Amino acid sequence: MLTTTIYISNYNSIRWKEDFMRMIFDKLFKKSYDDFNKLLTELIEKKQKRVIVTANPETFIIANTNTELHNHLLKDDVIIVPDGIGVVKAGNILGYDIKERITGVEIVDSLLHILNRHPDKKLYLYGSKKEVMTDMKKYVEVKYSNIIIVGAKDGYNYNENEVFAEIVKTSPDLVLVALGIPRQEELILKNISKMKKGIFVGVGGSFDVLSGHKKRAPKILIKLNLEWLYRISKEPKRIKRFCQNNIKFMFLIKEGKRRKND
C-alpha cells in the first residue's frame, strides 16, 4: 500500500497526452483471438510484412512520453494487440469495444502452429538469456519440427546490428525478438524497412514461459484475467513495476475521461 500511495501522489505531475493515447487505441486490434489468428494465417500465407506489438499498460506509458516509439506504433505495417486486461478495461472506459486480450504467449504459439503447417517456412529467434534460448530452440524443434530455424541468438552475447544483418540475409518468415520493451520494438522498427517479407514480434518474456523456465498462471486465473496477480505472487519484485505502469495507466485513463467530461 505504501508503494502504491507514493506513486499515486506523483501522478499530478504527469501530463495526460490524450491524442497520443487515443491514436493508439484507435489502431488497436479490437476483435477476438480467433479473428486475429485468421489474420496471422493470411499474412503468412501471402508472405506479407508486419510488425506485431503486444501492448500492455507499460507500452502506453512509454509511448505517452517517447514520441519516437509512439510514431513507430502508428505506422501502416504495425499491428497493435491488447496484451493485458488493463488495456481492455481502459479501452472500455474510453468507449472502445475491445473483445478480449490477446497475450504474447498465445500469439507466439499461434504463429508457430501456422508456420509448422508449411514445411518451407523459416524462423529466427533472438533475445533472452543463453539457457532460455537453448531450451526455446529445443521446444520449437520438438513441437514444431517442420519449421526451419535459420537463427537462434541470445540477447547477451551478440551484436544486435550483426544479428539483424543476418536476419535480412536469411529472410525468415517469422522473427521473434525477446529483449523487452521498448528495445525490442525499436530494433524491429529500425530494421523492418530492409526486409521484403516476414512477421516480426517483440515477445518480452514469452520465451521464458514456452521454454519451461517460468510457469504460466493456472488456467482458472488466466480465465479470470488474474494472470498479473500470479506473476506478482511468484516474483514480488514486480510490484514496483506494476505500480509504475498499470496503476499509473489506469489513473491517466480515468483522469483523461474526467477532463473530457468537464
Second form
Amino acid sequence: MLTTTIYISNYNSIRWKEDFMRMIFDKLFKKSYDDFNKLLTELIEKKQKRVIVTANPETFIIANTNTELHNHLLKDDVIIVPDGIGVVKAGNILGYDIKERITGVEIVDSLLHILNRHPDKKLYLYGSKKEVMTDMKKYVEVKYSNIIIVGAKDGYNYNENEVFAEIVKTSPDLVLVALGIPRQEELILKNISKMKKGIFVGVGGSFDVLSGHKKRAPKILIKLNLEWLYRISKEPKRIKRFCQNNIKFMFLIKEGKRRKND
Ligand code: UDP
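Okay, that is the form predicted on its own; can I get the form predicted in complex with ligand UDP now?
Next comes the full complex, this chain leading.
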C-alpha cells in the first residue's frame, strides 16, 4: 500500500511545463493521413530538408524534461506527428482537434511509394538487427525497384558517426533511422545541420515489421486502437516501460487540463 502511494505520489509530482508542452501540441500535425501524404510528396518533389518525429507518450515525457530535445523539436525543419492513440486522445482532452494517428510504418511505406515514382531518388537505411536490415533492403528492392539504395547499415555493427558521415557524403533524399526512441531522434537532430536536403525519419521498430520479422497487430485491433495491447502481449518486457510512460503522460495531461481550466 505504502509502495503504491509513493509510486503514485511520485508521478503526481510530475510537473506540466505549460510553455514546453503546449508548444509541442501546438506544433503537432493535426490533419488527416491523406493530408500528410500530400505534404510528404511536396517536400520530396521540392527537395526540401525535414525531420519527421513520430511522437508517442514517451516523446512527450522526455521532451518535458530534456530542454535540448524540446528545443530541437520546435525548430522549423521538424514536423511532429501523433504516433499513438494516447497522443491523439491527450490532444483532444487539451482542446486540440487531432484527426488521427499517423504511425511510423505507414510513413515509411508512404515515403517509399513517393520515392519510387521518381527514378533518381536515393535512400539510406540505418538501424535494426543485421538480419532485419538484410530483409528490409530486399523488401525495398523488390517492392520499390526504382529507388536507389545508397546505404543499408544495421544498428549494431557500425559507428553512428561514421554512418552519418556516409549519409552526408551520399546526400540521400530519404534517410530512415531505426534505433529506438530517443536515440534515433537525438542522432538525427544532432546531424541535420550538415545536410542540404533530405527527409529524415526515426522509425522505431518499422523495419522489424516491414521486413516480416515481426507482425503488426491484426487490422481489427488497429481499428479499435488496441495495437499497444498486441505489442505488449507479444513482448511482455515492454510492460514496465509502457506503464511508466503512459502513467506519467496521464498525470502530465491531467495537470495540463487543470491549468487550462484555471
Ligand atoms: N536497435 C538498433 N540498435 C540498438 C538498439 C535498437 O538497431 O542498439 C533497433 C532495434 O533492433 C529495433 C529498433 O531499434 O529495430 C527499435 O525498435 P522499438 O520497437 O523498440 O522502437 P521504439 O519502441 O523505441 O520506437
